[in-house]
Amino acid sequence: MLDPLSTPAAELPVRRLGPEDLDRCLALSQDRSWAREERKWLFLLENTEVHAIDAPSGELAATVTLTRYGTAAAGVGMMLVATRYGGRGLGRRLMTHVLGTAGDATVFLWATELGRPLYEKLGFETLGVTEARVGRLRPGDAPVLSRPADLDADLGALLALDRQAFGADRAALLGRLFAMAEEVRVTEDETGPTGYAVSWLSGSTLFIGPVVADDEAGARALVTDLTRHASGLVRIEMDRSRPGLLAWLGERGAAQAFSTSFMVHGGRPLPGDRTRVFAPMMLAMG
């Protein structure tokens, strides 16, 4: 096995990692002080491609996932790089790497500060911060405006509401997730589902996301809905363009936890129609 201590980066081999990796995933969040979140690195170790290289001691060296929207879209995620192999190149190998597979994809992410500088001198652009918030949510005494899902019926249309909204097909994606889901809650109208959400469960935090709906106040009844009886603490990403939902969450207990660049590579425009994207599925995946 080649030494990341000694071998230069660009020569180092990337390999795929499968479900059996997951402790050593686990143990590289842990390295780098991120929260063990074991349902959610199964996850993307069953459903989306995680790129690693080994360090000699049989350890992961570094890690990076590429999830992939058909051919249209492909976001990254969860570069880490061991403490002590920092600043070797690790992370623009990897970096490297998933962006000559992506093929003709437009490539996004959700960057650290840390982890910025790198993305800037790769091509990338910062096109908004969205903030993670976590905490109690409060629901009040806001009416019921959603219903649950009923996956049997709606199945088709929401899938075809996530690709007009999200611009790539990621019905596969949604399948696995949807039955992992905590709960699916939808909000429509005459016609048929406007809009739908998801909680799904990391640890004992719940996370909100995806959220699709044709407007905020669309988006505040589904995420009102989900939360209303939750226990424990809940967490949600969302744009900083969208001021007055993350004053909402703010007033209802959600407090911004930390902060991260949404880029995208090449200046090329996203598809899809984003403005109806309140939430991402997982800053992992997008």
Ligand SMILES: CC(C)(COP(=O)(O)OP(=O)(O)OC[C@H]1O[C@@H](n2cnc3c(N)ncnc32)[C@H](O)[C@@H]1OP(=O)(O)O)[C@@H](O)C(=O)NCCC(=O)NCCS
The other form holds:
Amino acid sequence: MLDPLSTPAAELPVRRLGPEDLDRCLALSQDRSWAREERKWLFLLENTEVHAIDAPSGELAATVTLTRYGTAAAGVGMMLVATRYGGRGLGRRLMTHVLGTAGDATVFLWATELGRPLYEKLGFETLGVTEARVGRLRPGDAPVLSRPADLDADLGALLALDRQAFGADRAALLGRLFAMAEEVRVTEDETGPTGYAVSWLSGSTLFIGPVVADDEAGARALVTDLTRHASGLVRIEMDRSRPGLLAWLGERGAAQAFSTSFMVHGGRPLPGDRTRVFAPMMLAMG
Ligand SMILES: CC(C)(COP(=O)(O)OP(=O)(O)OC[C@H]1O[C@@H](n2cnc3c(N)ncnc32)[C@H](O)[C@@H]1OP(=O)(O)O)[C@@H](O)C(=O)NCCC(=O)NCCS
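To test you: the structure above is the form predicted alone. What is the structure of the form predicted in complex with the named molecule?
Every component of the complex follows; first up is the chain already shown.
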């Protein structure tokens, strides 16, 4: 096996990982002091392309995930280079590799401050800042304005709604997410579903996302109803272009844990009507 310490990064082979690599991915996250998110990693390993560079020790030197949404869009995430291999071009090598793999798709990601300089060098532009909000949400006394989804009856309508808002087909991924969700809730009017949102557990934290709604009131209703009985921490990611919702989350007890820059490659337009996407499924995926 080639040693990243003595081999030019461009010559290092890139390998596709699978669920059997879960422990290696968790070890790499830990090396960079990222939270141990077993369920999220497993979901990514089972449902997206995880590309990696091996280290001679049998551990991973670097990872990145590519989630394709048909040919229109692709999300990049989990860009991690082990500390001992940092600054040797491995990040550039993996990102160049997935950009080549993504073809004509509009490629987007959420960047940490450590990652942003590399992505800027490779042609990504920052479009906004997204806050990760975490807290023990105080249940308000707001009335219940959504209902649990009936996935037999609602699935087609929810996927159509999602496709219009997100602008690309994520039916397969949403099917997998719905299967592991704590709850999927729907808002509706006389014409049918107008929005939906999902809650799912990673460790003891209840993640909320995606949230797709007609307007802020719809998004608030979905988040309120999904978190009404949450006993532990809740996490949701929200763009700073939504100050009203961020203030509302703050009042309910969700404080900013960290923030990321939302970046798109090459000034390409994002498909869909993103004004209706209030929270992503996962920062790693979109
Ligand atoms: C961000 C990260 C992936 C970069 O990986 P890396 O292998 O060290 O980066 P590279 O050596 O490939 O750097 C590529 C280029 O970006 C530049 N670069 C990388 N990180 C930089 C930084 N923090 N500040 C300024 N420039 C930086 C390098 O100078 C290099 O420029 P060059 O190719 O023109 O010489 C790595 O630091 C890491 O894993 N950080 C912790 C996890 C994290 O935050 N990941 C990003 C998630 S969005």
